[in-house]
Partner chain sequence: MSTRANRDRTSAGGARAGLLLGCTLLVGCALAAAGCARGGRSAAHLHRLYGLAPPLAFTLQDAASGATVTAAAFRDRVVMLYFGYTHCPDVCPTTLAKLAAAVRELPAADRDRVRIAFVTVDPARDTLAVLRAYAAAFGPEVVGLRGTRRQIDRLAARYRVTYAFGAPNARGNYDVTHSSAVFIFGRDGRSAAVVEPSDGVAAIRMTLNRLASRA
Amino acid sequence: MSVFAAALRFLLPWEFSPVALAGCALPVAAYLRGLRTRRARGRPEVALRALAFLAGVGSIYAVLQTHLDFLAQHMFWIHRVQHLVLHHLGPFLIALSAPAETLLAGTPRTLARTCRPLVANRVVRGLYRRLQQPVVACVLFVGLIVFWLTPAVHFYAMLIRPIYLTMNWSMLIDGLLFWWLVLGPERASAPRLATRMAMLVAVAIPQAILGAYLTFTASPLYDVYGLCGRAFAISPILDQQLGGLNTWIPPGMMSALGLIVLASRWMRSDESARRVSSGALARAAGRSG
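Sought structure, where only the one chain appears, the form predicted on its own:
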């Protein structure tokens, strides 16, 4: 088999999911349509934002629908990479791209009218507001990681397909909610920016503790991978240690990157406020003169 054929085979779905395909393809189609619409209106999207959105959706598709999904079911450390993408990297890039306006511009009017009653529903909006409260969002973000990594829960999640899918989709949806709350919308007051920065610190600490625990625990906790057969010939404890490092270090780096983004926004907002204040003082001085 040639290298190209092997690469193509690896990129094909391990277990095809029409939900995963639609969940990735439809937003991309709407986004690309929105890019054309905004360009025609003389309001083109920033190239880096478009790249971030497409990279975020593409990374999610890769871990759900290529043979990476197979490897994630047979190696603990790759499973942790999969959840790093679903819960952190993919949603982070999507939220950072601020895609709402472009997606709205690219959504067909018929579909927008169909979805409007659901979006405006009082129950749906109330549930969304509760889930987006900072304390609730942080507890859910860390709690889901701890829940799905509980050895007894993880055992059944990796063996029973519906539970496995529930695990992956819950991580993705929660990641989108959390990072959207933290990174978007861009314009936010200083107190809100401070709250979001505190959220990033709050979720980083327990993830670091959990990752360190998995890394330094002397006995294997996840025997399900031995039962299913590991894709690579490494020891269970090394597999667990690598998974622990993936639970510990990259999420901390994502929180640090989020803090840098928020700090830069805070500095820009302060600079803008100073310019407005200086302009107001200059106008007042001009009138008095």
Contents of the next structure:
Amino acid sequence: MSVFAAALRFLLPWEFSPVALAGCALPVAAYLRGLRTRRARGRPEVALRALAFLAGVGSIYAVLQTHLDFLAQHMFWIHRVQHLVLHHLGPFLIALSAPAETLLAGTPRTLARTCRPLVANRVVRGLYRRLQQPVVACVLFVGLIVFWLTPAVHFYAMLIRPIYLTMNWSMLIDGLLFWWLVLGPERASAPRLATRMAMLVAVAIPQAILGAYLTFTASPLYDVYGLCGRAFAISPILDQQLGGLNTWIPPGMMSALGLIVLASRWMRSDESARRVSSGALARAAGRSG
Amino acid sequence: MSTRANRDRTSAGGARAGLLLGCTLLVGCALAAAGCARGGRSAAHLHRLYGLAPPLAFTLQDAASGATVTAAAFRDRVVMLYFGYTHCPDVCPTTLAKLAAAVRELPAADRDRVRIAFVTVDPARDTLAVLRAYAAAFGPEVVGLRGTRRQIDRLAARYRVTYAFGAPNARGNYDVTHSSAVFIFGRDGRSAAVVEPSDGVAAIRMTLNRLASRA
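Same protein, the form predicted in complex with the partner chain this time rather than the form predicted on its own?
Entire complex below, previous chain first.
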């Protein structure tokens, strides 16, 4: 088999999921349509934002629907990379791109109308509001990582397909909720900037502890990879150490990146507030003078 | 003013709910971790599968007869499914010996209800004759099975296990790293349990006993 054919095979899904395909393709289609609509309306989207959205969805598709998923099932550290994308990187990029306006502009009107009762549903709204409380969101974010990494749970997640899918989808959905709350638009109902920053610090600490624990534990915690066979020969301890580092360092970097984004927003809002107040002062002075 | 008060109340309620959820998760994880410290199960029991892994299904070649055989031929039998290869230096023979020992310890009536399905992942070296002799050496309940690469890959993927070939040495011999799991299926073909290398004969025998006596 030529290198090209092997690469092409790698890009095919290991276990095809129509839900994953539709879940990535439909938003991208709506987004691209929205970009065109916005350009026609004379309010084009910033290119970097569009790039962030497409990269976010693309990275999620890549870890779910290529042979990377096979490697993630048979190698602990690649599983950690997969979850880094599903729970951190992909949702981070999507939230950073603030895609709501473009997505809405690109959603066919009939579809938007069909979905409206669901979005307006009181139970759905109530549930969403409860999940999007800062404390609940942080506990869920860290709790899910700890839950799926509990060795007895991890054993069955890797052995049983429905549990494996539940794990991956729960990580993705929670990642989207969390990063949307942290990086999403500032509304009256959304947490303040200081709260968002505190959330990023709050989730980074337990992840660092867990990652360090995995890295420095001298005995293998996850027998299931040996049981099912590793994708390539690597010692269980090295696999666990690489996985631990992946649970420890990159999530910390994601929190740091988030803090930088929020800090720059803070400075900008501070500056504009000062400009507004100095303008008001000048006007007041002009009126009195 | 009242909406502000409402918002404060809901956020306080959310914080309380969050703390409660957090405590529940922590306690749950602590219990789970305590369970895992003992290997996730007591020493006398195997990991159970509760029918959550797919039921037994395959199309392979029976080494004894050379005929094509499907899972239907194993209906009404408790089946222990294991992937390996006959050149395997250590893991395969010890595992097969352990499984066969567990079968021998069963009451005579149950013994014939159990089959050990040994699927080779190295069909290039494991010809029908080699596989037949190898299986027979471990006992009459061991069935050697081989297939095309495609058939074997499909069966391995079905149970989420894998194998990989090492580089051949000067004499053309090579190692195969493969799954060490043994999947046990009930007489109805439902997945019942999985055997880890650390599991002993007694734990396997108990599970076989339970499954063989259940119609």
